[in-house]
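Here you get one chain, nothing else, as structure tokens; it is the form predicted on its own.
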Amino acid sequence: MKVAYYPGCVAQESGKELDLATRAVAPRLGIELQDFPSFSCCGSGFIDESNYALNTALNARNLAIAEKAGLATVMTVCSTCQGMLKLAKRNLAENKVLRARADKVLAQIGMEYRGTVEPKHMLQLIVEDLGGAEKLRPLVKRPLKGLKVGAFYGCHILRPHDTMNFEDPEDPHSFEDVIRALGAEPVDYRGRVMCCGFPIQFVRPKTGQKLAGKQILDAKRNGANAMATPCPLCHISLDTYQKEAGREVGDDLQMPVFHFPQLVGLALGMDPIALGVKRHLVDTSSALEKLGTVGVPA
């Protein structure tokens, strides 16, 4: 399946360990990423914030990009990006007002939108295009056997339902499915489905940082070993800031916290330095341990 790559700010700079472990996994998975350097950022805490009707603009540039070379999917590996994207695409088609100005804008520089791309994130595009969760049992060469992981969807991926149309924004399973196809248990919790604290970080950091200890310490309590995010933002609230955010709960978190790409990587039996581990704050060599992959530092 061949997809418009949309990898988003964070994944490119500060969680390149992102991008690389979608690089590496997406061919194994039957996906053919086509870049497309000229995408720019969704805008999203930005410009949307200050000018809502040229963020959408943008984004509606960003999926013309992949309408003109043919594409019917843009696939995301950022929950906020999904959230922008989707967001534009349903103002796009709903607000004639909108639409008007949008394409006034992509006239002036050679671009039409037409609405006929989808942007979806990797985890939905697994569950919905690519055969289900199940699909991936028989790539499996190294079952996460051991691991008790305690998916983290976040905001994003989810909310608002009646734009995302995934999955039950309070009671969703598709990770977990993914989760269990990979041989690791998954862990249920309640802030599997509630925010990271990434909104605020940079506001109130001991707010934020006190949303992502509670979540954390929510699944540790719940049984969980691990955890994975299908947003950057969340992984940077959930491993950079894990420190800070222990102090805030009063506990030594010490939480492993993977890309979920990362995750269907090391199911695959791709090495864990290839996945980009190494650029964790977080040391995970407790829970590679448990895969029989040891001394690899994070």
Second form
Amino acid sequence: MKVAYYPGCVAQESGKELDLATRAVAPRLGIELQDFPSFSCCGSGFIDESNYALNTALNARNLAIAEKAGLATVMTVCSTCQGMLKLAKRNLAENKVLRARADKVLAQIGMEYRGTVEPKHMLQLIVEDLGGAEKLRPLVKRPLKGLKVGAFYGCHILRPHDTMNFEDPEDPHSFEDVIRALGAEPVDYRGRVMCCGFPIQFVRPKTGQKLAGKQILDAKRNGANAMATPCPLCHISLDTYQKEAGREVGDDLQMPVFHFPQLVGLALGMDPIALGVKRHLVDTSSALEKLGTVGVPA
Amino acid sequence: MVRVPIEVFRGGAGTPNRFDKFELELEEHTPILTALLKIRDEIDPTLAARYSCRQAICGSCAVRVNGKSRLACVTQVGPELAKRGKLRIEPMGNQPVLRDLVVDQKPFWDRYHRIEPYLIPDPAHPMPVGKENPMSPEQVAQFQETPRCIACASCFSACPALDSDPDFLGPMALAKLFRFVVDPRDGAFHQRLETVQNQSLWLCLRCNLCVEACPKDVRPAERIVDLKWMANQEIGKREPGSKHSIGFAENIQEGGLLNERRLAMDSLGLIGTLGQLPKAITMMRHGRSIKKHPPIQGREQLDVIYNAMSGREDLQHRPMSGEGGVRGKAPTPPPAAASPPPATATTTAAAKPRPSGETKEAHP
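To test you: the structure above is the form predicted on its own. What is the structure of the form predicted in complex with its partner chain?
After this comes the whole thing, all chains and molecules, with the earlier chain placed first.
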């Protein structure tokens, strides 16, 4: 299945390991990625807070780029990119004023948005277009036995449900289905659908870090020895700022946190280093040792 | 009929916190409130729960059902049972438990009162006395969601920002504030946005849990986004939150993708950015540099889009919204009939509205 690959800003710079893992895993799942160096940022839930119409038009441009190439799907690997592209699609479909403004400005740059393209997160693509989580089972070369994984969804892949059209926005199961198919054990905990605190990292860092700490601690108390997330912004909160998060909740969390495609890649037998785990700030070797792979020093 | 295992939180009022387990024979469509009352009437008369109308109007009976904030009267046992195999009923979040499922709603109402939830007339445009103060259908449509709120506090219960930062006003109060900010009869537009800038508007996480919890589809998180961009348009860069969102938009125009270094400088300032240095060094040790992306292809197209979309916006992303600025056109006074409006509506009286707000007169 050929898709327009929308990596998002973070996966192209500070979270490059997500891009590495996606490019390694996608072909093995039958996903052909087409790159578009003209894609801009999705707005990340910040541009629309300063100019709503601008954000909608920027994403109309992004979607129009994929449409022009004749593709039906834009594949995201970030819950926030997914949320913003879907929000733009909803606005362009439902709001005539916004649509007219976007159409007008796109015409000025020789582009056209028709609404034929659908943004889908890689997780959603597996569930809806590649036959579901169970189709991963035959591909697994290194079952993730011994890993108890706390799935951490990232708000924007789920909510609002009538914009995202994915699954139960407060009690989802697609990620857990994938974790099971990869041979690991999913951990049930309330924090999996909560917020990682990223949006207020710049506004009130301690509150943001406290939120991250709470969710990691929730996963840990429910038996998780690793976490995984389909959102690189959540990964920044849960991994990059885990030390600070731990301070806020009074616990030395020490929780390895994988990106979604990294977890899939590990089960497909790929080299953890090639999947970029060394770039994490929290040492992942406690989890990797359980898989019988060579421990990777922090 | 199905067997329904129910765990109910018990505690408060000096009793130890625990979960009592019950099993009931119920129809799948039985409301959870009916199940709770059955427990109280037939098994344990000491169970405390709050309720009144039983039809999603009074907003009294909200509880948490398997972690989700819901009105007990309109939430059926079947779907949650099918999903989780049991029902776990807890009191609402972010409010102290008085007894069992009854919480003290003071934190919720305190925040509601802080936003001054009534019309504050504009001294320059006194309310017509003895006459209606009409709005166009387009103006009413701008706040069509918020009057549906029944103050059940489900959103308040579900909000993770409130749980972590007591400064936050919470979803309901901010949605209500939005309603007054866009009301063309209200004269405190600027002052309200000023106040909310300082009162933690920026602590909303946009997790949208409140949108899912709300039984009336008020969609508080989306109203908060409206408030944020109205505050940004009206007041500009000041609080860290507005610096961040306005700076982010400027950042993307530059190269098309996020320049993470510049973002830190714009949002945190020099001192704040220096504070991030140890983290940046740690990241570099893990091979994670924060370089500037090369500009995207067609970067100059963004200038065209930015120019076309610049300037003060109206509420054009909202369905059915009219034209004429953030709040629509000023209200048209009713056609002058026999006598013109009396000139006695003094500005001093008009500046002190009755707390009931929805008054046809500026003062009694």
